[in-house]
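Next up: a single chain in structure tokens, the form predicted alone.
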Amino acid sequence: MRILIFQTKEKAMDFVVEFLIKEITRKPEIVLGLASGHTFIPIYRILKSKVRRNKINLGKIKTFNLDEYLKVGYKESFRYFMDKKFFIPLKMKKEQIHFLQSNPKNVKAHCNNYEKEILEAGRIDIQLLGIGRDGHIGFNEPGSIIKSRTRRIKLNEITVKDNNAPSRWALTMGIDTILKAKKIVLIATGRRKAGIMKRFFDNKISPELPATLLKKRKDLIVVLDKDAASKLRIRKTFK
């Protein structure tokens, strides 16, 4: 595991877009795994800015994201939050883009098909994730198991009310599908995210703690700025 602990989230920020754009430019046609939230926010107004400055070219990737919410209108959904905040600035075309419905016709069809989608792109090659208080990953709330795939999922109360959600159903990306990517980036930024953090270096592997899970990759790498990083008993150099 590669632990890198920032002095601001501004600087946890630029790691993941400067990131992000040396694999897009050594690999034209990657495929990203997206995530949604107030935590990618700053990260996809950075990465519009470097993208537009240095005139890089995105007409070949691929983006799937993790999850969305079930049986909502266009505006309360992550679809229009990445609209807003990625694909329309930046001039996405339409195959580019793989997102979970949020009102399928039927939803175990949709899901499987989405797994096939991700398999014919061949994989994944970076994740981004963002984690929630109660350890979830993608929506994959405590109690998934390591073998989940996409599927629907009964958000938690602390989900809910953290998200302010307009559903309690949504759609996700299970932690197998999650793990099956090439590369994957955690990112927790804030004192509100220490207790969590804290809880995921602590505890041992368990379904109850999603996000720990995440521990069966050697590679994978932690992105921290030092509020986040606060009450972590591990070793703190700071960037």
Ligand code: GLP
Given for the second form:
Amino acid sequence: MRILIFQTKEKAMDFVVEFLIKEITRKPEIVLGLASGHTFIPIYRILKSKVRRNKINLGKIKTFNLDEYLKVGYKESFRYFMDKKFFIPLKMKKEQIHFLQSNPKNVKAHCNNYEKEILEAGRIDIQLLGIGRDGHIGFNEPGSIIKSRTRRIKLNEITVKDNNAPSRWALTMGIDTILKAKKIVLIATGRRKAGIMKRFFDNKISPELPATLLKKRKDLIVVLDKDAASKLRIRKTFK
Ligand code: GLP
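Now that the form predicted alone has been shown, please provide the structure of the form predicted together with the ligand.
Let's see the whole complex now, leading with the same chain.
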């Protein structure tokens, strides 16, 4: 595991964006696994300005988002968040974007098809992940097993509250889906995440804290700012 702790949130975000740009430049047809949530707002903002400034071509990338609320209107959806923060400003074409639907006709078939689409795209090259205060990744709440795939899930009380969620139900890529990505980057910023990051490092691998299942991947990259790392014993690499 590579743990990178930055003095400020801005420096942490800048690192993630530079990492993404390097990988996109190396492989223009890269498959990105994207996340929504507050953590990603500055990342997508910095990415937008660097892509424009350096004229980076995103015309060949493919994206798969982690999760979506079930049965909500467009403006409450993660799709709306991503359209506004990433897809529209960066002029992404419809066929580049893959997203779980909020109102699929058949939930099971839709989830299975998402798994198929990921495989057909040649697997996710880089999966970006945030973390919920109950240890969820994507919307894999406590109890999510390592073999879980894309599916419907009921959100915890704390998740509904933290996210101001418009629905108690969501679709999410599973833990197995996430672990199949070629590279995984877990990102947490701010004091609100200090407690869960301490638990992430202290706890053994367990479905009760789904993020710990990521420790199966020895090449996991964890990016934190000083605040999110404030309860950790490891305080080495302040950048
Ligand atoms: C949400 C999303 C996750 C996100 C996490 C953290 O529930 N489903 O993908 O990483 O919670 O959100 P935030 O960045 O707003 O703290």
